[in-house]
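Let's start with one chain on its own, the form predicted alone, as structure tokens.
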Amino acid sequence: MVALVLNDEQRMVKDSADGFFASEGPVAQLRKLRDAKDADGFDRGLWAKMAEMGFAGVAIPEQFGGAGLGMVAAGLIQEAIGRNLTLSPFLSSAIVAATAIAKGGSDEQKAALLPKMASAALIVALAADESPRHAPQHVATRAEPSGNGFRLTGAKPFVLDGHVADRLIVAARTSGAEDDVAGITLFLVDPKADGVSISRRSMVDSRNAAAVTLEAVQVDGADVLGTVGEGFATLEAALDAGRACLAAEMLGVSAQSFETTVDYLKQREQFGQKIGSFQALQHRAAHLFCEVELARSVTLKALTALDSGDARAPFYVSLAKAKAGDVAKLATNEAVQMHGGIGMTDEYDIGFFMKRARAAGETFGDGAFHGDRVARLLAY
């Protein structure tokens, strides 16, 4: 049984990100970047420190230039951006991408991107989803034999950061009908090449995806990650540390919520008394607090098991996302609540928080898709 705390190493991880996003990237960054309407979407300036302070290469291995520190540490990092909406690359290309390359790369593929991915010189993002909701092994962009390579053709209507991406890591099939696990292979496509077209698009809560579209797009073998049919393990793994992530984030945007909601509570007065002395807001925030911590026990135990290797890891991955969806969105609710009328006028920074707990719910599976994939992982 490994314990749920953190080793001094991780509290050190963890005080450094929540100091450095607080001071390099606060919610006011996020308002800055939005009214600016920036053609990146986020401070490229930022990213480059994010990478000095080894944040970038976090779930890189030493020998490739990264920090090694592995999934907790990640999960502690995406907290504090979720404390403070920080925008940047850091889940699509950090953590995602990373874990791909990682998992399913050749030791060439790995010496050449995860160093630069490490330094930030280079952005990759995954290109899988092409359903309207989250369905990885639904995959009818085709792969089909060409020269010494293939031919890919399909389209990716969502891709996470993919407008600024270096690199492009496309699931294809290589066989099999569309929704077969099997015959799933992962591709390094250059978003520059011929027949790639890629559109911009901004979310609700201010974040980019990208429409990706591949008309008869040529790769070499080289190109291929993995083994050819068999890259869908792959493809979970980088997945599966992209949800425990995001449910770390969530974990964030709940806490600051609630913390940001309390303080509120204790300044607000009404019919000469502060609100927060109000029995009926004490048990909702008491009840809120718990949620917040069930959460952060759920989420850290799921980062801990993909660090150990744990063969449940996905269960207690499904589960930390499907729980810190539904917390975060309680707790942005009761936060615009009971911050009253004013909560819901963009005056107040609690209106992001509601707008990325929605949208970070969504990504990679919402409650719904994480509760039948538990059942599933059961044999219910």
Given for the second form:
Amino acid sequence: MVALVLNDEQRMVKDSADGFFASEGPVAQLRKLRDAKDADGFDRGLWAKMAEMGFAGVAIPEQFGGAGLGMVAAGLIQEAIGRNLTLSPFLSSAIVAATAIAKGGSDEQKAALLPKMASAALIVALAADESPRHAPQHVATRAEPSGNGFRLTGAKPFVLDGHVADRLIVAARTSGAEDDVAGITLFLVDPKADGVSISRRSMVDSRNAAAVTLEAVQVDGADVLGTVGEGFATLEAALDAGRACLAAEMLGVSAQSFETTVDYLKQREQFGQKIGSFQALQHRAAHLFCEVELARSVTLKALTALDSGDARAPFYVSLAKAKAGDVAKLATNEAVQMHGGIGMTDEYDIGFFMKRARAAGETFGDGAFHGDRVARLLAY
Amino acid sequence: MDETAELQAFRAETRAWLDANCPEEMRQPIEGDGDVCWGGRKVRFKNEAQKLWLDRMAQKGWTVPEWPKAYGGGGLSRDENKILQTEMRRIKARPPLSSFGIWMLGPALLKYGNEAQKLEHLPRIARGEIRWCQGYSEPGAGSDLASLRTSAILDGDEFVVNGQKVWTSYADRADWIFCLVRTDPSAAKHLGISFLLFDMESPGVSTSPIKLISGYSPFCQTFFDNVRVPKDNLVGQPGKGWDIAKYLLTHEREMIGGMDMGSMGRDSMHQMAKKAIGTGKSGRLKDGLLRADIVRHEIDAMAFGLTMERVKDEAKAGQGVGALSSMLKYYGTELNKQRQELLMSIGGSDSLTWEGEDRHDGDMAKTWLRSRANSIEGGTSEVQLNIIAKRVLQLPGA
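So the form predicted alone is up there; where is the form predicted in complex with the partner chain?
Below, the chain from earlier opens the complete complex, with every other chain and molecule after it.
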């Protein structure tokens, strides 16, 4: 069994990511982009620097231009992103889409796409979910045979970073009923192709998704990612990579909210004393400390299991997504409550953390979804 | 990380030795306290196999695998011990010996005892010859343990001990006691306390069991009336007993925090629920709300188990945070209490039996009631939260 402790290479990634995002992508940058209603919703200069640092290629194999450092390293980067609420297509493109292509793509597809993704020259977004609550096997978008390829028709209302994507990975049904696992096929789609319409949705956490509709969009046979009808395994692998990184991001959100709150308890005075001296608040803070430590353990376990090819990785990923999500919800809500009135102001940063915890918790399945998946994987 | 060749060889030898030496009866799940071997002068082995298993393991030093061989231990490294524990779990081998000597006094003596004390007491603990109890709490000193008043006054070469302890686990079955006593009544509260060892058969020692809500009487009141104790039985320096007490409490907390988490050899909670409640066509438990409660609990329990693992791995790598024993004690005991509540719910009316025909009738209710004490004994949950707030988070004092 792999020890639950960072090795030297991973500690170096952590140190460099912590320093990089604190100086290059702080919360102030998110505030600025939000207030400016920036068209991209992130800073392309920062994204280019993330590529130079090797972050954009962290999960991409070295032979395809990436750093090939694996998921523990990716999680450490995402944790630092969570601490600073840095905006970028890291999760959508560098983790989820890159994993889908690396797992499901042909050598030609990998060679054509992955090096550009690692260098931040290409953003790829996953268009999978069709219902407001995450249900990856629920695919009603149809792919009908047409010419030497397929014609896609359907709606994808929640495509993360779909508004800036250079390429979409669309899950569509080539056979079977709406909720069948079999019969799902993944397609590479050009968002500028005829019949594709993209409508940007800016969200509560100042991140962006797009509602994508496909109206008889013609794709070539060479644009199938993987095998026709067998896309679900690749989709799940990509989602699991994203879920584990979201757990890491929520860990960063939780840890930062918690530390900010403990600092505030040591400064704020009421009734003539520091409010941190009140036992009612001390006990809530101490409980939160324990919860953040638990979130750290499950997250590291999930990322480690993905790296070592553990057959139980999906189980650990759901464990981590469920637990880290619950902890982030608690940590950010406690943070706002313990800050009192100032925590409700837009001027103060803590509210941004609560908004991100809510969105990250929903994305790719919340605690109920992953609790159910844990139970199913344990056969109850 | 792959196992080194040495560790692989150790695993192979250990597996072969356990296969050859662990009696079949000692590979059955533990059904109750009667199946646990506590050792001591008054030990009554349940059967020959229990005695044989203890003797064979003690011979190898494997009742205390990581203690030095000179003190009756196995001299194993942490990795070797991990392998031993894994191999024991593989064949569902019971622990050969359970005792407060192993869990609590031993680590304290290894750190604070002098050579003569180590040589006198540790091998007897390792062989299960002496059963120890812990004299900490007093009627007026519970959460505020340092306010204890049991006195030990030096008279020639002996201390004369007077006072009363309470919640002394198994005092009526123990041979010796490790006891916190006040040797300097004029010193400040934490500084007048010493750590003293003495024989429970000494004149002036008496015990009286306390009956609990669970129907069990594992705890006693213990009275000391002019008990004379050789002064060489004081561990460490006079007045420094509080340091030893705190060190030992961290071991106690980790032990209580880890209780019942392994559930060795027994069904997991969801397996019990499946048997008791059944599953529908989708394979899900028939009671949807109870299923949700169970999975939430199991997620927390697994997250806690992984945290224990991570804390150990980090300690080994020289990383990690201090004062974690309070976290493990607090979280582990609260989880176990929740677990027992859920097991009662899963059992439904079956879980309510107090006495019946079957010898296990009443076990569930009694175990549930027993677990209520987990968040009180060894420092309450509230005391643990105070410790985390002050030592880890460094929040200001009230």
